[in-house]
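Just the one chain here, laid out as C-alpha cells, in the form predicted alone.
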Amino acid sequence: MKLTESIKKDFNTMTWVLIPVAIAINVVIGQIVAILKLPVYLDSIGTVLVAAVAGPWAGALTGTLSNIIWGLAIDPNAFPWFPVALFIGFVAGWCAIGGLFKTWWKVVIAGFLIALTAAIVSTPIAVYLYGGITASGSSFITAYLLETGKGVVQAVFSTNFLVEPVDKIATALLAYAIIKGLSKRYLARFPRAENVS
C-alpha cells in the first residue's frame, strides 16, 4: 500500500467525528492527572482509541492536536510534548494493524511498545527543555535519582522506564475497554475496524 493510500485509509467521516471526542478525553483526563500531580499521565487514552480503530496516521494527528490544543488553551506545559503524543498515536496504530488490540494480553504488549517509544521520545524533551524536572508527578522520582548522583539523562530515562510502562499499559487497556464496550455494528463504521475485532 502506498503512503498516500495508507494515510487516506485512516480518515473517513467516523474518524473525523471521533477525533474531537478523543482530544477532549485526552485533555480532560490529562489535566486532572496534572492537577493531582499523579506519577502517571493518562493523557493518551483518546489517541490510542483513535489509532486502534482508525489507524496510525489518525492516531498521530489526534495525539499532536491534543497537545497543541491543550497547550494553547489550558496548560502551556502540554505543548512541547506534542512529538511524544504523535509517536504514541503512530505506534499504537501500527500495533493495532499488527493484531495487538484483539485480546487483552496482546494489548499489554502494545502498551509496553508504546511506553518504550514514549520513553525514548520524551527523554530529550524533558532534559533539554526542562532540565529533567517537569510539571508531572513523576518528577519526584527524577529529583530523587538526581540526588543519588545519577546524571540528568540517566535519571530522566530511568524515571521514564519506571513510569511509562505502567501509564501506557493502563492507557492501552482503558482504550481497549472502551472499544469492547462499543457494538460491532458501530465499530464496523471505522476504517480499520478489523484491527480490533
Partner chain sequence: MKDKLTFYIERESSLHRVNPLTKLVMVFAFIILAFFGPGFWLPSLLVVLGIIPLSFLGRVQREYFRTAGRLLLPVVGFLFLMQSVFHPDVGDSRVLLQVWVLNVTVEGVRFAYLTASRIFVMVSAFILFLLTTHPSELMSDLTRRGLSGTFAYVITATLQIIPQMQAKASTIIDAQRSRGLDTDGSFRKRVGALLPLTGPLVFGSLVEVEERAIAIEARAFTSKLEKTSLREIPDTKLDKAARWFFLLLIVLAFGSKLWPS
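Could you give the coordinates for the form predicted together with the partner chain, as opposed to the form predicted alone above?
Below: the lone chain, stripped of partners and molecules.
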C-alpha cells in the first residue's frame, strides 16, 4: 500500500469525531490517576485506543494533538514532549496491525514495545532541552545515575526504561479492556476494526 493511501485509510468521520473524545480520555484519566496518587500516568489510553481501531497515523495524530491541547489548555510545559506522544500512537497502531491487540498477553507485548519507544524518543528531548534533569520526579534517579559517573544520555535512557514499561503496559491493557467493552456493531464503523476483532 502506498503511503498516502495508508494514511487516508485511517481517517473517516468516525475517526475525526473519536479523536477529540480520545484526547479528553487521555486528559481526564490522567487527572483522575493523579488525584488517586497512583504511581503511573495512564495519560495515553485514548491515544492507544485510536491507534488500535483507526490505525497508526490516526494514533500519531491523537498523541500529538493530545500534547498540543495539554499545552494549550492545561500546562504549556507539555509542548516539547509531543514527539513522545506521536510515537506512542504510531507504534501502538503498527502493533495493532501486526495483530497484537487480539489477546491480552499479546497486548502486554505491545505495551512493552510502546514503552521502549517512549523511552527512546524522550531521551534526546530530556537531554537537549532540559540538560537531562526534567521537572518530573524520576529525575532523582537520573541525578543518582549521573553521580555514579554515567553519561547523561545513558543516565536518562536508563531512567526512562525503568519508569515506562509499567505505565505503558497498564495503558495498553486498559485500552484493550475498553475495546472489549464496545459492541462489534460500533467498532465496525472504524477504519481498522479488523485489528481488534
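For the two forms, the rigid core is made up of the largest set of C-alpha atoms that agree within 1.5 Å on superposition. Residue numbers count along the first chain shown, from 1. As the structure is a computational prediction, the values presented were derived from the model and not from experiment.
Chemist: Can a Cα shift of no less than 2 Å be assigned to T142 between these two forms, given superposition on the rigid core?
Modeler: Yes, because once the rigid core is superposed, the C-alpha of T142 moves 2 Å or more between these two forms.
Chemist: Does the distance between the two CA positions of V33 reach 2 Å or more between these two forms, the core being superposed?
Modeler: The answer is yes, as the C-alpha of V33 shifts between these two forms by 2 Å or more after core alignment.
Chemist: For V152, state whether the C-alpha moves by 2 Å or more between these two forms after rigid core superposition.
Modeler: V152: C-alpha displaced by 2 Å or more between these two forms.
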